[in-house]
Amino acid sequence: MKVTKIKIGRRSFIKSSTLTTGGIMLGFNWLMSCDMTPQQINALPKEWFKINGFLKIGENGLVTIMSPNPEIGQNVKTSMPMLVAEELDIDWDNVIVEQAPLNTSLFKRQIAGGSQSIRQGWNSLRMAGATARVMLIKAASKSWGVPENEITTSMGQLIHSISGKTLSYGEVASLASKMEVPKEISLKDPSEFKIIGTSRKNVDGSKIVIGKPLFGIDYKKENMLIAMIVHPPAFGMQLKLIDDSKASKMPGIERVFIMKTHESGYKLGAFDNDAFNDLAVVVGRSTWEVMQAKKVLLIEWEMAPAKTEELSFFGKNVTVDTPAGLESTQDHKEIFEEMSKKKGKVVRKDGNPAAAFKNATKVIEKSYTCPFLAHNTMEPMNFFADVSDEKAILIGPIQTPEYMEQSVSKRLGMSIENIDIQMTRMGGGFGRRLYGHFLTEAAVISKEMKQPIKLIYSREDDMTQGTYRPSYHVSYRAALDKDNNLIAFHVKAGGIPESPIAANRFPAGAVENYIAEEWTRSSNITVGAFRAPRSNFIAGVEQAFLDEVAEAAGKDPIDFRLELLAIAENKPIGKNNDYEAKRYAGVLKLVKEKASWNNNNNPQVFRGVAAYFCHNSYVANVLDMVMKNGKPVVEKVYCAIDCGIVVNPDAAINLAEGGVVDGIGHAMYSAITFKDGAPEQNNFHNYRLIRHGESPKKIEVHFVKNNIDPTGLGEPPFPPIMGALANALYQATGVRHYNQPFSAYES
């Protein structure tokens, strides 16, 4: 058998104890699970422990998996325990899973984002089923008095098939506890894999479809109350005072006050992006009688002023700089008009592309831009809090569960020790929920009532309260020599308020002379990572472009590409090319296979590519589109992708086909845009999002096999689609796309 070995730091990652009742347990990070089935339920034994992060094993053979990490929709709750699963060698039928609370004594980086759960999880998890097997075998060898290499298992089942004898997991499980844990494990080789590499429903699918009370804003609380806020109406103003004369006497209020988020001299963490600090708070009995005296409120604005703060981010002290006064999206365009004319940093260069530039034969040059981006969750922010002088209860969909934690006992000046949050499932995040200022303040506000509380925020209250994607600007300039070989590329890539360029990605590494500069413009209007940070928009641009110096040196789009990738493979040039060719190049040739690249002989068919690399893997698109009416529509997308082992290959293409579907429709539609410091949209009437008839009428999902690690996947198949979206529309209108969305700018 082919194994893998892998030593284990014994203090770090695995702790063996007893049961009270019999059984092992082996406590690991990174774990993510699935729930009890009712026969399950039925056959648990009569005590059964809940430890944060700890593998159970019952008596009886049932397996528990408490999973510490946030569930945000990436189906990781089915995926990850399937990697325990495997190396333990059980039934999938026989795992059981709890939410773990949060406990960062026992979990490592216990958060939802990065595309990181199934990478960071794969040894890990791997390693504590594994680990539990050989403590089974080495207590099953102690029970018959036989070698331990004379003992297989299979299906929670070990084996002795030299005297024919079986036992059950859970018959030695007691005995088992008390075996020393070894220092060394093998896992599986791929080859081997029996559940790694299989579909499996999503565990909690049929209570989401059911209406079942899962997520934050199910939450309820006998004794609670209704909390919401008002935030002032654009970014550049404050809270200066209210007239709640009128509000606090409505049916069912309870009160009315100003409520500061965190207070003066507070050092903000990495995700305490908080756009308005001084907040109007109305708390009663119900949603409705809340909605309602917020209607009445009278409030007074000022304008803030100017501010520096420094904010720690993740053990680095960064100065911020807020500007004061009220923005437009027009004084935006105006910025990225006056920055395309000036030098921006020059973050990376190789060879010598001025001279490159001068000599060329031919220089194409494009600039693209694409506006704030709301996150729209389906489910809008809300937190459940009790907080008294002793303790603080706070459960709700957070995907930085620890660093609120942190943020929470800061705020209220308490023992992180008496801080007890509580994940549910979220409604999604696409990092939305990655910024907890909702409950932090959720806390604030049970500390002043002396309640439990539930803060839940409207659709505008969310949309136009910020963390945005930033709005982006970048400008392209590609030399051709008399053979039509690209010689020079210049990127210039900047936003407001952060610039979105990866200035060691492709084409870096494939051209003889290349370089890449940057700006930004620091923006009161508060910004945060939205699903693909920055890859969102420079992914799709840069295939754009590249597309355009494609065709001015009459070429196949997917050859060209090809051809610079090989240069990258073969003979590199620079240093810090942050992707593998051989893989790039890997998805374009699956794609143009599976797509017939060079056998479409439909006139009718408008066909656009691109390919991209972020969050350790590979994504390439063909997308095809027809004309309907005078109208494009987006018959078919083709996606090839290498992400390495496919843990759940049913959750796998759900996952690709949602991005391409959300990629789709931001690209088409979604801005957010500003007048005198106030969005300009703030619900769904006027935030365009793609519709069920405008989304791709089949996605055809193709992963490259090969043996390496899982690498990410919630997040790469977004960024590229729109580059392809935007090379089928120019082959389908002959008017090509610079700004986003494309759907404001068709002619």
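Whichever C-alpha set is largest while still superposing within 1.5 Å between the two forms counts as the rigid core. Numbering follows the first chain given and starts at 1. What you are looking at is a predicted structure, and each value in this text was computed from that prediction instead of being measured. What changes on going to the form predicted together with its partner chain:
- Relative to the superposed rigid core, the position of the CA of residue 118 differs between the two forms by less than 2 Å.
- In a rigid-core overlay of the protein, residue 608 has its C-alpha displaced by under 2 Å between the two forms.
- In this overlay on the rigid core, residue 641 has a C-alpha that sits less than 2 Å away from its partner position between the two forms.
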Contents of the next structure:
Amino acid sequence: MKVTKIKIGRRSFIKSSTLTTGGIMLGFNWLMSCDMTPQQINALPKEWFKINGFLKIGENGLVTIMSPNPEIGQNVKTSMPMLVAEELDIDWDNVIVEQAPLNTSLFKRQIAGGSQSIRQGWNSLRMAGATARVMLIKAASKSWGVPENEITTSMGQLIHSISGKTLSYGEVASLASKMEVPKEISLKDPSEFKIIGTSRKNVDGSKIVIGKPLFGIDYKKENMLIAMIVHPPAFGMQLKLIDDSKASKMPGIERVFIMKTHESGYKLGAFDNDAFNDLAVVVGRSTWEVMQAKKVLLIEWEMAPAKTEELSFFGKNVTVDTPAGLESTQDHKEIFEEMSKKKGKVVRKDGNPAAAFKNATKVIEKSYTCPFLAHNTMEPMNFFADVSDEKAILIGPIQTPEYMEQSVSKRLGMSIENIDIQMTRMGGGFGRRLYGHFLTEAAVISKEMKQPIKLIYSREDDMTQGTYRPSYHVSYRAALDKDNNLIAFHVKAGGIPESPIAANRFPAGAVENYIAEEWTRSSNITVGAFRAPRSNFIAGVEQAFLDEVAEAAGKDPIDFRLELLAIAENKPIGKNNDYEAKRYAGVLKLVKEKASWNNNNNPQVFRGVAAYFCHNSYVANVLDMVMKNGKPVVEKVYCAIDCGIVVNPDAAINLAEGGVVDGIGHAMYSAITFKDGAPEQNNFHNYRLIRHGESPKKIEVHFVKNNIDPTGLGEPPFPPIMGALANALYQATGVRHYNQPFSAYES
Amino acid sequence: MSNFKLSINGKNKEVEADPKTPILWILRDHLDLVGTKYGCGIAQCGACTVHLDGVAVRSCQLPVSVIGNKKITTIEGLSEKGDHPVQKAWIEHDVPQCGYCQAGQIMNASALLNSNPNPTDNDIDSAMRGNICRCGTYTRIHAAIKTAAKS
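Taking the form predicted on its own as the starting point, write out the structure of the form predicted together with its partner chain.
What follows is the entire complex, opening with the chain shown before.
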């Protein structure tokens, strides 16, 4: 048996009463009651014994495991507690999962972002379970008077096989909670896993299907008022003054006022995105009444000046310029034209690209663009706030509670100890709820009203607020020699306001002469991380371009990639290549096999392939397209993934399926465009999301089996499918698509 | 403000509201039935789907004044114990990711099966087209509807 000895950060496992102190418990009962089914409530123990911050055990053997991270649909509320349960050695059916509140002293990195929850929680969560198991063994050892090393455990039972004695965890939970926390701990070898690697259903599934109030927007408290905001209709504008003479007299309206999300001089943090700092606020008794009052509120807007701000990005100061003016999509196209002709900033260079291009037999050159995108979580932005002079209780959907706690603390001038943030299940995240301005706004409104409020953005407020996926432009050049070898590769990538380049990713490392350039142009349209930031565009276009290069070289697109990856694996070129060529090739080989790539004998099926590495995981796709009534239809997608150990296979498949559908949808249909600073889309009648019937008829997901510690899965399945889609479309229609969304450019 | 008597999930309810108030907000704000979700407010996403006399309707576009004595069923009242065949199929296929749209999806799917117990793939595609799932669980929704149709 291989065991891993790990020194533990004891702070997390020291028995803590923090969970029961007033601040943290307030409002928590509501969330807890939502977390339980009636059956669970009936089976509740009389008493809970806290073993550590992650878990408590009831006298009847029921175990409550706290899920530390925010749940946005990536299913960490099930998979993170599975890690604890594995090492605790408990029957999963006896586990109740509770969403932990924000508690930075107990839990590390309570963030939903970067596909990092499982990766970064892998050791600490297993150690929480293992620590508790050792304490239970110590307790049994004491009550039986036998040495600890004679005691084993199995599914919630302590066993002394020499004497034949057994005890349930519940029977010694009280004693275990008083045991010393071990200083060192052994973790299971993957071959011993009983829970990890088995499919467990979403712990909230049975509540979701009966409409339990799980989401932030569902939260209610007595005397709570509803607040909504009005933000400027265009980027480059700001609020000048309001005339609320009509609005404040509307039925159900309590107050109409102007608020500042941040006071002047406030140094914005990384997640304080504020497209519009001054907002009109309408507060009333019901959502519908507030919506009606908003319609009759008269607001005068004015042009916003250009500004230069110093932001604090994770301790680093960054200066950001925001230009004045009203931008249009046409202006952005002209910027793309202009900037793509200029030299960019060289971020990587291997060999002598200029000479190689000069000596090339063939040069392939293509450019690609994509629009801004709105995240459009199905649950619009919202947050509950109850702020008094002494404390602030904030409940709702947020991906970055740790950061927003600091923001609210600064904004309210209140110490962090008096701020209590509770995380609800989120109706989607996709990066949008990393930027918690709505949480700060809710706190400011509640403070002003001296009353609990729930702030709700309408769909229109949400979609036109900004925080968009940036608009990007990428140009590629590839040089082939007379034997059709790829001898040079040139990528120039830019965007408004950031570049999507990842200069050290494939095909860097596989091409003798390589150059990567980037450029940026500032804008007053605000942007934010959107599922697989930057990769969500550059993956697809790189893979579409490689398809075109393979075609020019007269090579099979998978073989062409595998040849390059063999170079990257055996004779890597340059430094800092940030991918493992072998694992990259591994997913391509797996998808090739599963899709029977070499045996597609059906002339009606048109296939596209793509592969990408981002957020520490490798994904390859084969997309099968058929033409029905002259229209391309995605019949089937094969998806091969290497994300290390898969914790909850069926849920992982679900997430990968979602990534595939999401990628096809955004590449095909979605865009935010601008006219005079105003977004031209504001709801789902003019912003197209993929719909039922447009998603693949079948998605087959295969995982590479290995014992590598788990990496990310929320983001990696999303980017490459856009390339597979473009490549299949070309096979089916003979037309290559260079601009997203593809549907807008269809003839 | 007017007084309305409504039949919701087999129970009689009385509310004071502006006659134009959509049933969505009557349910959510007046009656604490928050399983029905707000997604777009313009009948484009399906998150607010409820049954009116067994037929799927978008509650965000349905003023309280037009209900009369028609019976409203929400996700909370689809079944007493959460064991409607569609709900069971949703659990079997572990459909939800974020879960926000699923009440609307389930209400739409159960109305479809009421009127068409054995829908074809095309029937499902066209009936479910009005319900957006941002997480992209469509293939599971589709499979779950087929499972529910069989039971």
